[in-house]
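First, one chain by itself in structure tokens, the form predicted alone.
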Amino acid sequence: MLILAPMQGLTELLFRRAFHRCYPGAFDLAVSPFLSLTDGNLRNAGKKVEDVLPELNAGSMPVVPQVLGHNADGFVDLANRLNELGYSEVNWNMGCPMRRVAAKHRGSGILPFPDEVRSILDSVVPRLKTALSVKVRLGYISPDEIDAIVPILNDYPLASVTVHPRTGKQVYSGQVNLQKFSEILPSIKHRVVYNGDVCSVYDYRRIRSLFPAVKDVMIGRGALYNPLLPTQIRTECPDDFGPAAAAAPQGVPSAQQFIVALVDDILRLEISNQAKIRKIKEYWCLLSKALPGTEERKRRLLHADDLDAILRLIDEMTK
């Protein structure tokens, strides 16, 4: 199974709909960017909840809502309201590396405190109307923090455990710790999903070769660097077939066509031109890696502050 990773502000509904329209079935499902418990219950959670409303997700890939927080009562309330909307699974975010999140024992910041993890699961699991999966890192400060977490996770009926083999302190820098992942893998009793630095067909095949027991792989930045990646994986493209390749598989929209489709969707949003510019630039920082052309031309777009000028530059670079 190929799963689209939750990336706050990036793999949101807007992106998922455009991606599914261009590459239907390329991802089996997505985990949504997190819904924060600090926003209150489902009815008061504002635009973050719009991301998973079923009526807005029609025509998109299947999605599992992700919840961030450590308030057990709030978690149960939100998860069960999501169940009322038709969701049969929610995912608990124990992997977010953002410092302001981790400082409050949320995301990966809870991993150094296994007693808190157990206390929350003790309170939450018996009251949930949905299945529960979790997404973790190896720890916040030390990769050995996961050693105390795995036995706790094994005590509960989880749908899956997604592991990103970095610490929260690393954020996305340095290498993924595949040695530590290999050490903990045999001790995890649940279905394991691998996540981290799968940015090419070669990366995917390497992970599957190193860990044949892991059948499911989550892809995040790799799908923004190269929107064709999940299709390339499924169509058995050569290992070195990546963003620099001139042509998409026959009948599949190119990366250029996907970028145009995504930008068109952004332009339809009922937001100010400045907000549209910010959103386009957020995606451009990653998606432009899939385009041929000089870095100087790509940087020009990031320095432009006029929407019409930005659209002209995109038109030039996607033809």
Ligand SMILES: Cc1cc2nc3c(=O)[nH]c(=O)nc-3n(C[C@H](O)[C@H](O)[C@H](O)COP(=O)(O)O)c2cc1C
Second form
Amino acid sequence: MLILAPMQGLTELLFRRAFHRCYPGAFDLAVSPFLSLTDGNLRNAGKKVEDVLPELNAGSMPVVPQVLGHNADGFVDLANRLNELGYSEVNWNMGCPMRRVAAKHRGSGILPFPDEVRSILDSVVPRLKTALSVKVRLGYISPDEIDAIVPILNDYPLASVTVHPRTGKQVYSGQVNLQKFSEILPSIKHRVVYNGDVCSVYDYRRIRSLFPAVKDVMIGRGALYNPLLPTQIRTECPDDFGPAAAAAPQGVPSAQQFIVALVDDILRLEISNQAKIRKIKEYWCLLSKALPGTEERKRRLLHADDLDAILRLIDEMTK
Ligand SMILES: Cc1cc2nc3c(=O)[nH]c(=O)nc-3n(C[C@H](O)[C@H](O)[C@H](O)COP(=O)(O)O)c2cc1C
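Same protein, different form: I have the form predicted alone, so give me the form predicted in complex with this ligand.
Now the full complex is given, and it begins with the chain already shown.
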């Protein structure tokens, strides 16, 4: 399975819909950017919750909502409301590296505290109406923190364990620790999803050949650097993917066409021009890597502050 990674502000509904329109079936599944327990009432809460409303996700890829938090009652409440919306699985975020999140033992900040992990799972799992999957890092400070977490995860019926083999302190930089990943992999009883730095077909093949037991790969930044990546993986690694592999890439939209489709969707949002500019620029930082041309030329867009000028630059660079 190829899974689109949750990326707050990036792999939100807007992106998932445009992606699915251009590359239907390229990702089997997406995990949504996290909902905090404070996002509360699903029907009335703001934009964050719209992201997983099933009626809005109808034209998108299947999604598993992700929840961030460590309050067991709040978790059960939110997960069971998601179940009422039709979701059969929720994902627990045990990987977020942001300091203000981790400081409260949320995200990867819970990994140095295995007793807390056990106590939350003890309280949450029997009360959930959905299946539960988790997304973890190797630790917050030390990659060895995972050693005490795995036996706990093994004691509960989890749908999958996604491992991003970095520590929280590393955030997204430095190397992924494949040595440590290979050490813990045999001890995880659940289906393991690998996540981290898969940005090319080569990277994908390398992970699959290093870890044949891992059948599922989650891709984040790689899909923004090159939106064709999951399609290319399916085409070039047909042994992994059934009949879908035969369908690409003839007639598949180019990265340029995808960027134009996404920008069109941003322009249709009911938000101010300033907010549209901010959003286009956030995506541009990653998506422009898919385009030919010099970095200096691509940076011109980031310095522009007028929507028409930005659209002209996009037009020039996506021709
Ligand atoms: C801007 C940004 C936002 C992210 N938001 C989330 C999130 O909401 N939940 C989560 O579990 N991981 C989040 N991540 C981590 C990604 O899901 C993923 O684990 C990470 O980017 C490594 O995978 P990649 O190398 O394929 O990008 C975020 C990453 C980035 C860069």
